[in-house]
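Take a look at this single chain, the form predicted on its own, given in structure tokens.
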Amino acid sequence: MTKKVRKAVFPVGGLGTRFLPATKAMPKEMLPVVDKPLIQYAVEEARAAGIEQFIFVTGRGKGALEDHFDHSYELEDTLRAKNKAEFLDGIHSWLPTMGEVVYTRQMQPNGLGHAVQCARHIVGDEPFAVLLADDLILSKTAVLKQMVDAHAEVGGNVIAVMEVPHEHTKRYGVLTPGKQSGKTIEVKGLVEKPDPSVAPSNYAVIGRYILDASVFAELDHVGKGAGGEIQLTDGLARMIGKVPFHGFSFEGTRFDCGDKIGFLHANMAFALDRADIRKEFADVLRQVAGTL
């Protein structure tokens, strides 16, 4: 019987150098889509499937995510005073309770491979799930809550994958399918960031992953890879045939926000998503568009 995935990972220690000087004292996982931030996103993706414990792994410098996590009690005395309810419903109905959230360090910057291992001890040995913040997914039902539908099926491994443009494989980690079976795919194979000369398809891997937690000590196993980091990607590819391995094409619009483009084109999709906001910002991209 497949073990219910109860713990979630946020590899949430990266410096946001593609967002200076935004990020130079705020988090990039603090950044906001319309009127939160791109980690209060992951989280509620966690919690709509079912997660238990939310792992931060977090770096230097992410205090002020530490704090978003938490009660702001001279914020919140001063909205009762002013009886601003909806605004305290508003806050507190996103809050983690009490022994929800653990945060562990990760002391050196050495890719997301070393960013999972930080959290081996706290994850132990059940599966777990791994969401990136930058990987922002509009969905109507959230993404990891399809994968653990689907990783109740299957067990093992279950990561989430889309097809790109073949000449954008060298951004991402990619698979080699094997056989299909409605949103699952087979992995034959996995290798972190090809030429598209070489690449051998164009399914690739986004952030959000169901991992057996035997990639930790796969992981103890793999030097430096793309970039001189620990990939997760090269952990992964050694689990092929020693547990059950799939992809899962999931149903919804992903956008980078670890990129400007894909955080601008985020927050128009999630704004016009947005029934009480919806008409004037359609107005107001009207008006800009006009003047193009």
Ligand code: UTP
Given for the second form:
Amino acid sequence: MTKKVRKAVFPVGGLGTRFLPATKAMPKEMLPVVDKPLIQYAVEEARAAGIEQFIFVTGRGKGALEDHFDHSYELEDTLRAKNKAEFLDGIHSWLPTMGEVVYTRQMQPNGLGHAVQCARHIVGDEPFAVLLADDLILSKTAVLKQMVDAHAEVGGNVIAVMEVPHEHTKRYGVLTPGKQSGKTIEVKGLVEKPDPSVAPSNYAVIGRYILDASVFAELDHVGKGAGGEIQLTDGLARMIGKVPFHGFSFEGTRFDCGDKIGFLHANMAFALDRADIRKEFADVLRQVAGTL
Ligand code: UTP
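Please give the corresponding structure for the form predicted together with ligand UTP, as opposed to the form predicted on its own shown earlier.
Once more the chain from above appears, this time first in line as the rest of the complex follows.
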């Protein structure tokens, strides 16, 4: 029987250069889509998947993240005093409870593989999830929940994949697919950011992973890869043939919120998905479209 996935790692130590100057003093994971920071969507997704411990690997701007996931007594008192109690639920109903959140620091932004490695001693020897909050996914069932269910069947590594236009393969980790069964695809090979001329398929890895703890030992042997960074993909590639390894073709629409266009698209899609603002916002979009 596979062990339950209880812990999730949120690497939030990237530089976010594509979003400067917004990310000068805060991590890009604090950027809001409609009215909620990206990181809160990711934490809520993890909670919906049954995750019990939330491990943040932070870098700069740690203060804003820690404050977001803590009580804000002054704000709460002020809202009460001003009879704005309806907003209180919106700021603390989703707060983690005592001991659920752990922070550690990635002291150098040496890449995603390095960020995951920083959580090694907090995760220990059990399967765990990794969520990249800048990959935001609109779906009926939380994507990590879909993956946890698949993991209970197949064990090992389960990584989210989606088909992308062939010319975009150089933006992603790309897999060599093996046997496909329903939504799971056997992983026969993995390569980070391949040029379209050599990409083994159009299956791109998206920022949701369930990983076997042996990834930590593999990452010990990984040197600098694409972009001069320690790449998680290179650690994962070393696990092929050693643990069951599957891509998971999730249900949902993914937005790359680390990129300006993807972020703007996400804001539109999530606003149109919200019953409270959908109609008014659709009118605005029609007006704007009329001016194009
Ligand atoms: P990106 O490749 O988007 O890099 O990281 P970035 O630095 O955040 O952004 P740009 O490219 O400079 O605009 C993918 C994910 O990995 C995390 C990021 O926070 C993001 O969630 N990451 C990346 C780290 O935690 N540490 C790193 O050293 C690099």
